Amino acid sequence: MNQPVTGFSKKSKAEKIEWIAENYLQSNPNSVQILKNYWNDDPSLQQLHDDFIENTLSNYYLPFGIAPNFLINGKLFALPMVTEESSVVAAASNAAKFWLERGGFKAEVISTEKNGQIHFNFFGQEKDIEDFFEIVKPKLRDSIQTIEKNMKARGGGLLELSLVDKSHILEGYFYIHATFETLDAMGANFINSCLEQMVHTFEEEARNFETFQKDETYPEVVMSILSNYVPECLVRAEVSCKVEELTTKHYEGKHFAEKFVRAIEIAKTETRRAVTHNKGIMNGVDAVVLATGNDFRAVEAGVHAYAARNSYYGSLTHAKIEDGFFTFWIELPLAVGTVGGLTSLHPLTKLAFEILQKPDAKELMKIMAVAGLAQNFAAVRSLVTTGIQKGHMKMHLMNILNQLEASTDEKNEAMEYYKENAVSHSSVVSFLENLRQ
């Protein structure tokens, strides 16, 4: 039986492995090399890899992707995509094709502010908390300038704080809303350093603030955080082009219109269709900010929160046909940032950046948004046309080979075959039976 380990982090990464290949990895005599394999080649680029987390063994890959042929505002931009779904870079080029003759993307950052809150107990009288707020709010301000003072030189920094009265829901509970401008940066520990710097001024003030010394009833901070909910970082993407231009040779454009904004309003109505839409939508951001090495974890939370913001879960795209125009948008908030983190870390994210020749924070919120947006027409396209296991089968065909450990020539005749079939786990284990007899 396995036995707890102390002081596993003080441990040397050899020691690391040699730890968990005999207490865990047992029964795979190749674990230890399978770990070395994934190892970089030059010692340096494995130690900054090593040093971005604790107790890291390995590397772990996932394909680095582009999406080319995305006109947006008139540029043209390819998209480093970085994901292990099959078929989502293919998705996001034909959607970026299709519309590179239809006009390209429109996108526009609408806010961009940031938010954070100090929450925090008081049971005494309401008014009392609210003239102590008053009072100590420009205290509050003047606590962080040394803190804010790069972030206001460059444009940013605090932008507001406001008293939110939750006691009606939570007994004795208030909290102080705090907005903010960070600019390039996703802004995270900026934030948070600023609440905890304001947290040591309010309840320093509080201990002398002669009502609740009176009354002997005193705010008792509980934590301080920034929020990842950001419904006022927001950036709108949309296509729109003339109805009969939707037309294929596959597909009729007023009846592929009316049927794709028939898709959308179901994905806004029913939630277990609108997770799923939504998911799709999120492929495609969340490829790009993981190329671009920020935090999908944050997005994702965000993203679905502003879904649910009218008290259920719908759809984050929108589509209409008015005056003959077909229009697909999206509505994002997206707190990502060009600087800090792993984005001047990375190497690959660095060579990502510079695939996207550069963009501040607002145009990298406009990519992101629009790689969405692509994702989810790709997918509601498929879905009211093909369906969508066709296109996504056909990309999941290799992994099915290669699990089966296919040669060169049995993949390439077995790609030939499934353009005209359709693509299973059972169907390419016969054909390759088949074939090796």
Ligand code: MEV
The other form holds:
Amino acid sequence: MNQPVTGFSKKSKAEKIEWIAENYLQSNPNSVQILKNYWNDDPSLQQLHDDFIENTLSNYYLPFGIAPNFLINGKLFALPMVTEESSVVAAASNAAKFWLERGGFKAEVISTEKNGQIHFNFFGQEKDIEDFFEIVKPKLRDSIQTIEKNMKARGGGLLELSLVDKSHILEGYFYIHATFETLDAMGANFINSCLEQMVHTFEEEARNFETFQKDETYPEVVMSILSNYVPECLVRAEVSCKVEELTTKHYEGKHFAEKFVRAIEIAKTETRRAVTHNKGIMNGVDAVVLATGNDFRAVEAGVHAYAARNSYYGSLTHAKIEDGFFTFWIELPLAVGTVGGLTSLHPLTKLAFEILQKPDAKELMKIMAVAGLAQNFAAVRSLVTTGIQKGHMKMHLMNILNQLEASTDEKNEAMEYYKENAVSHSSVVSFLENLRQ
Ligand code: MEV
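Please could you give me the other form, the form predicted in complex with the named molecule, since above is the form predicted alone?
The next block holds the full complex; its first chain is the one shown before.
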């Protein structure tokens, strides 16, 4: 049985690799080599990646691809996308091309406010905490002056502080709600530093507040942290065209538009569908979030909470047909940055920003919302017409061929054959068996 290890983080990288190989990878004689195969040849670049996290052993590659032809507010973009899902970039590219020929995407940022909370207990009189809050509020503001200085100079910083009473839901529970403008930064470090500084001030001032002293009842801070729920940091993206313009070789525009709108209505009504529908949207959003070194867990958490804001979980996209026009749009809460974090550290992230023509955070929000809308358009279009498996399995074919260790010639023959035939794992196995006989 494996034993716990102490002082692991202090070991050298070579010692860590030796330890994992000896303790968990005994059955794989190639394990050390596999880890080393993914090291960067340039030691300084490898060091950069090693330093992103603790206990780095190797690098985990994901494809970095490009979806071109995104016309957004009249400007042409090629979107860098990082994803492991074979059909995502192809679907985005198809949707981009489709809408390029129909006027492109329009996108606008609705709001950019971030927020955080100081959660605390208070079991005294409600009036006392309200009085205290009014007195302490300017002191809380003053206490973060140093942290805020640079952000403020650029036009951002703390916006508002308010006291929220939640004691009717959880006995003695209150929080201070703090709102921020963090400009081109996602702002997590900035917000958390401000909140933690304000906690110190809050606690110190509370200890000296006479009313609390008299009753010997003080507020007790439980924690302070930013919120990844950012419904006041909102972006909207849209496509629209005449219904007839949706007509393609295989589908008549009006019928397609009606089926499409119906599919969105189903995703608004039924959680089981909505989750998959929104997952498809996030295939596009996350791929750009990852390529630009942003925090996809934060984005995911916030987006899904937003999808459930009306007390049920529904579609993030909307569609309608009005006066012969088809309109399809998305509204997403996105707290993302173009400075700070990995954005200026990871060489591929820096390149992604160059490809995107150095957007600011607002522009990036628009690009991501468009990526989500395009991805959803591609998915729903397939779903209401051919089904997704045709396109999906075509893209997956190369993964199956690689899994089955097909040679270049075998791959070429398979690609030719599956232009006309449906792909399935078992069919590819038989195809290769036949070739190899
Ligand atoms: C697959 O990754 C995403 C889809 O399931 C999305 C959807 O169903 O809308 C195709």
